[in-house]
Structures are given as C-alpha cells and as structure tokens.
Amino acid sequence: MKKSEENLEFINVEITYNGKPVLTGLSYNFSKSAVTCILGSSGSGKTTLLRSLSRLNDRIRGFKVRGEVWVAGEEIYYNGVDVYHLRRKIGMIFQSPCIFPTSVYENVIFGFKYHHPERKKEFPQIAERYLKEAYLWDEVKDRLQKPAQNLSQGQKQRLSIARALAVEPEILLMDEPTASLDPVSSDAIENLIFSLKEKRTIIMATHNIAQTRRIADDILFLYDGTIWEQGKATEFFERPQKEETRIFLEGGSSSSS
C-alpha cells in the first residue's frame, strides 16, 4: 500500500485501550515542513496521537488502532511494515530528556552508529554537524567525552534532539518538549523548532498556549477524544469556532512559559 512520499495522514482512525475508545474519528492530513501543535486538556489524547505515528504503543496490552495511518507514503499498521525502518523516518522527543549514561559524543552518534557502523570515520563529523544544528556545539565542544548527565536540563533536551536528527528523520514528534525547562532553555528550543521546520515536518503536543501562538503554523484541538477544531494557527486563535475551544483558550491564556 503506497501513497505520496510526502503524505502524513490519519483516515477515520479509532484508537482504543482494552476496548475503550481514547480517540475516535481521526481524519487529518498534516502539512509538510510546518509546525502542527496539538492542543487539549490533560487526558485528551495528545500523547496517544503522537505515539501512534511511530508505533510506540504497540507493546501496550489492549492497544488497538482501526483505520489508516499514513507516514511518508506507507500505511504503518499494514501487515509487513518494517517498524524499525519507520522509526528512522520519525524522531520522537519526550517531555523529559532521554539521555544515555555515556558521553555527550556517544549520545549524539548513537542512532547513526547503529544504522551505519561501516561509516565510523564519519562519526566525529556527524556529531559536530548535528550538535551545531541543535545549537549545542559551542556549549559542549570542549566536553564531548564528558558524561552527558552533567549537562543542564535544557542542554540535555537539545542533545536528545541532536541524537534524533543524526538519523535524518523526515518527521519530528515532540511531546511537551519544554515543559520541564526554564524560560531561557525554552526559548532556545523554540528557536531550534523554527530552524528545523525548513527541512522537516514537526508535530508537537503541548498545553502551553502562549508558546503555541509563537511557533504553530497549524492547530489540532482535541476534545472528548475527537478533533474538535482544526485550522491555521492565526484563524484558530482569532476566530475559534466552538465554545469549548474558547473556554480552553481563555483558561490557558495567562500561560507564558
């Protein structure tokens, strides 16, 4: 089963746990080379939606997907899909930085090293390239062999992004990537997102409305397990169509971190 290689789409998707619907009636085609922010209250299904795009829920007992989920021209829940190949196309950034107990250098080349062991001579150049792309090189270039755990929380998050970028994904999924960071680190991540979307499609789950106003091109608002409202960010914030959307925006309008 194939579609356009640029396609990233849900078609009439229902996601259940042990038969209980979490998300229903999902139909949406994500914009390429743009930032789509997924908004919604806690428990609305934001993280579940993200994880379904990279099949990270597969081993959860009772998890089931019905409908079609297309990523880079492939229906990813179709029998015979190579999940490991899929995850090379998709990078996932979590709320808490996922750092391995090794050096900064080994962290950033981890995925590339696994997929391309024969390209060992390139490892130093790969590390430098993607640490620069994550705006981290100048801060760590003299401590590449030091433990990554010694970095600040914001540096760890940028390191996890550099490691994801090193396998050259087409899509980046971000689950509340700045929620645990200070304002300075959050600003650094936002600037990074602006630069990354020139080459990649970014889908980010967040509760931070002020941040969403700054970075989003498109919005998905989840409510009661469905896509309640969607559209361009400017239209969504200036002219919300539904009462639940307006209540949500008013409730979170004071958030600025």
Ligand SMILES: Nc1ncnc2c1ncn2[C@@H]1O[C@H](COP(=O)(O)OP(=O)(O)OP(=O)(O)O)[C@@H](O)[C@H]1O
Contents of the next structure:
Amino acid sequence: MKKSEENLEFINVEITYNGKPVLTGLSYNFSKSAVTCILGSSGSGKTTLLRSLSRLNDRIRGFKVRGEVWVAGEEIYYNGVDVYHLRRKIGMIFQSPCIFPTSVYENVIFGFKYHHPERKKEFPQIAERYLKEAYLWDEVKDRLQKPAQNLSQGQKQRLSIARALAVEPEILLMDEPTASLDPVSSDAIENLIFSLKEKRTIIMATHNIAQTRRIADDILFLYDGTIWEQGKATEFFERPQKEETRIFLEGGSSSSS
Amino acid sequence: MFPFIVPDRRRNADPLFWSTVFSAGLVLATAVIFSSYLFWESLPVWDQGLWAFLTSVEWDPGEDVYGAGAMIYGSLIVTSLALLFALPFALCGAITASEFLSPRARLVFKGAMETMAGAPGVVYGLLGAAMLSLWVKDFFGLIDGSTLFTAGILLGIMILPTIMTLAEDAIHSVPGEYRDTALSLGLTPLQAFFKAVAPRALPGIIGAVLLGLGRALGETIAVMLVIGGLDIIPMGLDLFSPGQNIPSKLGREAAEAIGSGMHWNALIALGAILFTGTMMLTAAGSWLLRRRAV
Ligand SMILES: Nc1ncnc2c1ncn2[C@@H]1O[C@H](COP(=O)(O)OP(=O)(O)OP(=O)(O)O)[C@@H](O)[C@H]1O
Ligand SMILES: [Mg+2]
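Would you mind generating the form predicted together with the named molecule now that we have the form predicted alone?
To see the whole picture, the full complex is given below, headed by that same chain.
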C-alpha cells in the first residue's frame, strides 16, 4: 500500500511500555498545513504520541508500537525505514529548549551543517533566514558569536525552533513548547506558530486551553488511553460531544487562562 | 575572630560546628606542614644548584653526588606511555558503556571497572612481573623484560579502569535532552554523541584523565617490580631499556637513607618534585571539573 507524500496518519495504533498499553485504538489522519493540538491531562500520552511519530523512543526498552504509522508516504515502523532520513522530515521541539554549549550561530546551523557540510558558503544565509523565520534575528544579530546559553528562556525556545527549521522539516512536532515560558514569550511563540503553519504541518501537545483556542485548527483529545474526541477546533470548543471533554475544558479554562 | 568562617554561625554555634571547623583546620594544617617539610628538608640540595640537580644523571650516595635527571626522564616517559596506551581504550569503553549498553549491562560493566580501579598497585605489580614482563621479553626478543616500556604498559593497564569509569560518569551525566535533540535533527546516535554530548562532557573527561595521570605518576610498587631500576637516560628514546622513575627510586632507597644527611635530602627533593607534579595535575583537574558546572 502506498500513500501520498503528504500523508500523516495513524491506523489502528497501539503503543505500549513494557506490555502496558498507554495508547490504544489510535486512528487519525492529520490535516496538512494546519495546527493540530493534542489535549489531555498529564500522563494521557501526549508526549508518547509525538515521539512515536519520529521514532524518538526507539532506544527505550520495552517501548512498542503496533499498527501503522504513516509519515510522508511511508510506514515508519516497517523494517528498513531510514530513521535518520525520516527525522529530517519531521522536526521536534521539546518542552524546555536544549541549547548546545556553543554560539548562537553554531546552534542555528547545527543540523544543517551536519546534513550539508559541503554547503559551507550558505551557512550564514541559512542562519539569518531561519533566525528571521523564528522572529529572533533582531534580538541576536549582534551577538551571533556569543554563547547561546546567555539567551533568555523564550529566546532559547525560538532558537531551538530556528535550529529545527533549518533542517527543513515538513512536519513540526511541539511538546508543550510554551510550558516553561512567561506570557510574553509564549505570545511570541504562538505568533511564530501561526506563521509557520502556512508551509508546514504542526502538531502541538499542550495543557493550555486558552492557547489552544487561539491557535488550533484541529483538536485531538486524549483520555483513557485513546482518542476520546476529535474535530475542528471551533466545533470542539462550542459543542463538545462527551461529558469528560466538557469537564476537562471547564477545569482547564479556570486554571490556565 | 575568624573572619573566614561563615559569619552568622560564629555565635551560639553548637559543638558539632566547632568540631567540623577543627577537622577542616587540621586537614589544612597537615597539608601546609607536609609541603613545607618537603621543601625545607630538600633545601640543602637546591642550594647546590637547582638546574644541576634536575638535569644531572649522576646519582652516587657514596660520593654524595645527586642528580635526578634519570628519574625525571623515567617518570615522564612511563607516564606518557601509560596515557598513550590507556586513553584510546578508556574513551572507547566509556562511550560504549554510556551510550550503547543496556542499563543492566552498563551496571555490570561499571562494577567490574570500579573493582579494577580499586585494586591495589602491588597486585598489578605482581601480575606485571609474572606475566607482562615475560611477554615483553619474548615478544620483542629482549634479554630482560624489565623496561621503561613494560612499566608504561603496566601503568596504562592500571589507570585504564580509573579513567574509563570516571569518563563514563561524565558522559552519562549529560542530560538525555542533548541526545534527543541531536537525534531529532537527524543525527545518528554516534554522531549525536560526538556533536552534542561530548562537548558537554569534555571538562569531566579531562578531569578523569588528569586523575588517572596522577595515579600513574605516583604509583610506586608496581613500577618498581617491572622498570629495571637503572638510573640512566637511554640513548635515542630507547623504550626497551631498563630505567628508573621517581617513585621507584624512592621506594628502593628510602629505608636505607632515613636521616642520613645529603642522601636523605636528595630523596626528599625527589619527593618534592613528584609532589609538585601531582599537585599541578590535581589543580588542573579540579579546575576543569569545576568548570563543568557552567
Ligand atoms: N519510558 C517510559 N517507560 C515506561 N512508561 C512510560 C515511559 N514514558 C512514559 N511512560 C508512561 O506513559 C504514560 C504517558 O506518558 P506521557 O509522557 O506521554 O504523558 P503526557 O501526556 O505527555 O504527560 P505530561 O502532560 O505530564 O507531559 C504515562 O503513564 C507514563 O507513566
Ligand atoms: Mg509530556
């Protein structure tokens, strides 16, 4: 079976840690060039779902995926899939930005440099282009060669986004990208996500319901180890179908907005 | 009264506090007394000419002629050989253990390394004399297997587990996010290690190497058993010649020389040189280890 290049889909997937299922019966086809938010309480499997899409959990013993996971026209758990090629198509942003102990410049081009060592002449342009795309250029253009560790937390998160973008992924996974940021930095990231979705498919895990209202196109609500409810964001918020969803939305909006 | 003690604990401090301060002071005092003694007792030798003592190869207690050249040379050669031999294995082992072994296999491996690292020098010395020096003799067709080379390899084997396990700690303590981030950018696990993990672990790895070197520099008995015990600087960097390093010289002559004038002073002077060397290594090591916190 062959799927189109842009396909991103779970077909009847079950994910287990040491035989204990965390997510079961996952079937979902993500819309492209849109922001899909994954909602769910702590421990509901948001991180697990995201990491399974780029096979980042391969090294964890006892982690197992059954069913089909399709990314860009390939079933990624099928034997012989080139994981390193896959991960270039699917970038990941983590909750707390992990910045390498070098300069801002070296951080941005880290992945690009590794994949295209021969395109040395383009490095400065690449750095500028993606720092601009991550709305960070104006703040760091005078300190490109300074240690990136000195940036603020919000700047670091945007730097890690620029670094992921520089590998030119079609899909961007974000695991609570604003959870460790103040409201102003959060807003900056939200605006950034808005501008990114024109060209890329974005899947974002979050606890923050107010934020989800602002930026989500589609919603997946994880509950009880499965996709409890799904749909367009507007419908989801206006007419949640299930009792548990309503409780989650009410509980969440009182605490996080 | 004691401005260097944390101020608000000065009054009403409990006795336990004062006993800790006392113990700390005791350690400090011991260190000061210890090093002053070394340098004081070796003064008569320095007076005769520092440079001559450091470079001359003559060592004849009968004539009261003392030169440390052969021993200093031996120490440098043997320690460098040990490092050259141990470093590649230690680093490969550390990387494998931290990055590619399952948690259980890693623990078994670490346990074995720590046991080896803790084994006393004399045990290594016995095995070295019984096996290594015979192998060296047969393999290179020598008359005698006790050489600088043998001592260097034996020391390399001794410090290998120390360096490996400490370097492994440094590598393993780099947070998993560094690996995840590099992997998510499409790097292979080995490349993720070199590009993202190693730079973070480097100060700790250097610290591990320096601590291993310190052990190699000071090890006495194991070296005594295999180095040959000849106070010479062999022609043309010949590693397969017997030699002498500072600890093995001290080990051989200390007992007969205690308190006997210049001979004793000269041995103490050797000790002072060794002490300075290990002190510099320790200082460099702790400086680098402290930088890791950044
Ligand atoms: N390495 C692991 N080994 C075993 N179980 C794990 C592992 N990682 C996660 N789990 C379990 O899988 C479940 C889902 O975890 P996951 O991290 O995906 O939740 P989450 O929705 O991201 O939570 P949070 O909002 O707190 O980040 C949890 O019950 C967790 O205990
Ligand atoms: Mg999570």
